[in-house]
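Listed next as structure tokens is one chain, alone, in the form predicted on its own.
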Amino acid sequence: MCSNHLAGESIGIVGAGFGGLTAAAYLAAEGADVTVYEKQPQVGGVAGVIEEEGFRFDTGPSWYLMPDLFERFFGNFGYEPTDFYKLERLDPQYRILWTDGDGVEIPADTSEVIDIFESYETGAGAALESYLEQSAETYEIGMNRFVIPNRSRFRDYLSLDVLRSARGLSLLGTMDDHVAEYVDHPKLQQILQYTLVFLGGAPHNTPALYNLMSHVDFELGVYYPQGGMYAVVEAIAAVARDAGAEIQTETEVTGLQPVPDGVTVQTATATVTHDRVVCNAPAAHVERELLGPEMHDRDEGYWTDRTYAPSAYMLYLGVEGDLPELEHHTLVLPPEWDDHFESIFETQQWPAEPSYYVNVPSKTDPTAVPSGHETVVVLVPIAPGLADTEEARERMRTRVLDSLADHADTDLCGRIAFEREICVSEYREQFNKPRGTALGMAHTLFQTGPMRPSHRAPGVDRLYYVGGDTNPGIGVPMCLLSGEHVTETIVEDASESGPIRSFIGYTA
């Protein structure tokens, strides 16, 4: 369990997303007096919930991956995930529907996936086995040597042990080149690469290191927590409160002011000085809006030059009747998806033939809907910074509903009982996401590992970052680790004796 290395320290946390809540739990367990400031009425940040008219929708993440990292977090506080929510492994894990009429279900049994690959391309089954062997090795080395340990600075990599481990990783190539070494069929390449969307990247700009995601997908499995991902948010908030953290919702932080031996937090109703402050708000927003340019060591050009992950057109629908052609997770893809990625990262325009994701959690969780209905969440990745006018949104809505009818045999006309949407503007205005990205900084080669922003704010003593924009990166499991890492960083800074590793399960 945690110790009291931070007893007597007052720490403020700006934002109650997964990273902020996790940091609150760890810091409070270390003895700090923790206050979390969240401007929304509910915790979770982008990972919020809509509950209206008997329907419940997760507004953000909907894939429960890397269950070992959830177990790690709860285990560090003497719990198991099942103390808070029931987990179900999905089988099939997801369905892929191509717009040429082809389709495939990806089962939980990897041997069956191997057979599917072989049916598309002679020799692809054996190639997948080889690919997954490397993916598992990359996952083992990457997680235990680079991700789970707190390595957010270049100097953290300068040891013989770390450098030897790096020899086992493919760091410099891109995912599209790496996958092409194993399979030729474009649909099989898509199956091996679709998880890059979770990292906010594309096959051409994501390092081959992230082949580890195939191990996550095919061998660790895809799960669903009953009650949705918001049940996980509530569980982590409960752990944080049990550890002693105070969480204030509807409390927007409007400014941060470094002072001798602390940082002052300004809200609409109060000014509070803490010994240290951790920001789960996007670092670009913190440095541009809350601090001001004269208070830190990073110029505006840094944030302008970053590659941001996609934004999203999100559609939340309560639908009458059954949806037999859709699984809990369904991907609708054109056989050639390069044009969609080009529209996101190159031309910055709305996609003409979108690749999109459909989530129907009510297939697994009947508590999410009134009787006789289903919940449908549609996510279309789009370029950050797009003008999401009412007309542009309506065109995309029509395009998606027509596509569902044409390619998924799912006509929703006249069946929609509830509807909400979120797009670029909401991510920018409600969540302060730069350019309205839905995720944060993409995992490109030069935005991976120590090249992501550090946990320590540059040039500002006692100010720190947590969440997807810092190490280890995007995704709920990574944010759980980020909360652990920023706590270790603060303990180290507060200690006169150097680094302290205080959490059970820590792997050096």
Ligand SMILES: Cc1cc2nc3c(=O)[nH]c(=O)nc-3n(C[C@H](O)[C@H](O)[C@H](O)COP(=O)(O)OP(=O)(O)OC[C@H]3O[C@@H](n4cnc5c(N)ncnc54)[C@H](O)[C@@H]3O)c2cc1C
Contents of the next structure:
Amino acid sequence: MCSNHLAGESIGIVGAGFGGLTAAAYLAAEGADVTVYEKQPQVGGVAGVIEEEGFRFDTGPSWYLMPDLFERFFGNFGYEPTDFYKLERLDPQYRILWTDGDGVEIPADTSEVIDIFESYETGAGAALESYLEQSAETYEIGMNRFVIPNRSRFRDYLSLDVLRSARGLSLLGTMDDHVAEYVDHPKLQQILQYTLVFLGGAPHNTPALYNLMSHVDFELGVYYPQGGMYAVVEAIAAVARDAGAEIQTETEVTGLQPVPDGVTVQTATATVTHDRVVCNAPAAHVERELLGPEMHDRDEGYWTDRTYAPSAYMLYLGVEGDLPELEHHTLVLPPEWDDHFESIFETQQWPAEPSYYVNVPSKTDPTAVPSGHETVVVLVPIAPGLADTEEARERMRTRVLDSLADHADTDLCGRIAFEREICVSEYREQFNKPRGTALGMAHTLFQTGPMRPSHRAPGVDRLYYVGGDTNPGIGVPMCLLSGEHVTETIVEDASESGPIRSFIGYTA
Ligand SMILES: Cc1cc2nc3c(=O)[nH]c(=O)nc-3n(C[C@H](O)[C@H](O)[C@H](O)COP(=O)(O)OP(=O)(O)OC[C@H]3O[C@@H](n4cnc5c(N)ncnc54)[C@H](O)[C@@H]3O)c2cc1C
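The form predicted together with this ligand is what I need now, so please give it after the form predicted on its own.
Every component of the complex follows; first up is the chain already shown.
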């Protein structure tokens, strides 16, 4: 599959998250001499792994969504995902436990979900059908016209064809209003909106075009890669190495200096000049801390004014015995969740009554635990920038364990054999995430498409961005596309004969 458009180019990549690793694979396959510099001892970025005392935890992503985009990545290198890991579709896909004692399992069969909707509200079954029709259409237009093709600049939207497509998208409204047009019941509204947390947004600040997430959820399905999400990280790293990329871990980049026809990368032990540098590290960190202030177009105000996606209080527990009340994925939600979103985006407080997510991968994957145990990962979305003192974390830990006992009939008291936490400080210090956001820049209307940082860093020649902070955005499947797009952008820039299409064949 190698096209060698970049033969003879030396390219440095700062960061080995999904975006950095994917870019490394594509760029190396294009013939570039690729070196990845990663600060942490392991690759994967926020999608890391804890392996201790017989327990294995994915530290970040756990929902394997949009399987077609994983197929697309591996397919571009002549593989299938199943050459690296076994994939299982989850059924039920997830369970929702409301704190008022109600609960529901969402099956993989959409017709059963329609029945569930009807049981909550007369007419809601038909409303869901029509919601999903619209969601499928938005997905089709959104993916094929805006997300899969490399369109991150305003001028990429200026063709008549693209504007015609945009008419089909209800771009300007909020998800709150959009969902209310279909169903009234607050619990049904939550089912249609919970996926927004994947985008780092809330129903009131996420554009309605992201109703496409319900198509992803109900129609495309929820999968689990055996070995966990880290099996996917390892597979992509293997593809990148196989294509010739060198990956250096425990190698923090401390400075970037543009020079004529290149960019110099500074680490503790070396100064290396590459023809181009791609940054997977957060854009705010790159522009504020790695480049001198005179070297970029965006000022401090730009970065302080951004809407950052939530941070997270993460609790990783190895637990004795089984957990019959929890599914592989369980959401524990108060019937009224506006206060929690307000605590994240408005008041920036720890949530008093949190909505949270519990992942028990050992239900599907016995290799994640010693026998007779389960792994439990709790994720509470919280405001970025919160002070996560020991006392504050302890309060949240107690709140979550009490809530599991009260609302999920799961008392973990005396059963915890292993425990770790990750919170705001770790995202800020280990991964250089601004304000300790877990996800990066939220997908608000003004941080979507051409208004997100683009692949070409403004004001600095030969410097590029890849990963969740740039286009298409947050989430593993989007980061896979981002690696493809930044490669196309670089191939275009490197070509003396003008724009050319690289080996990556998309159908726009
Ligand atoms: C808790 C959590 C749950 C999630 N759940 C899901 C999910 O279920 N499904 C899903 O699809 N997505 C999920 N996501 C989102 C998804 O994981 C991310 O969007 C994606 O992994 C981000 O990848 P990235 O390419 O932006 O890189 P990042 O993961 O941000 O990695 C960037 C890398 O750059 C490195 N770096 C930073 N500064 C430097 C420096 N100066 N020198 C060298 N290296 C540096 C960092 O150490 C890091 O390894 C979740 C994220 C989190 C945190």
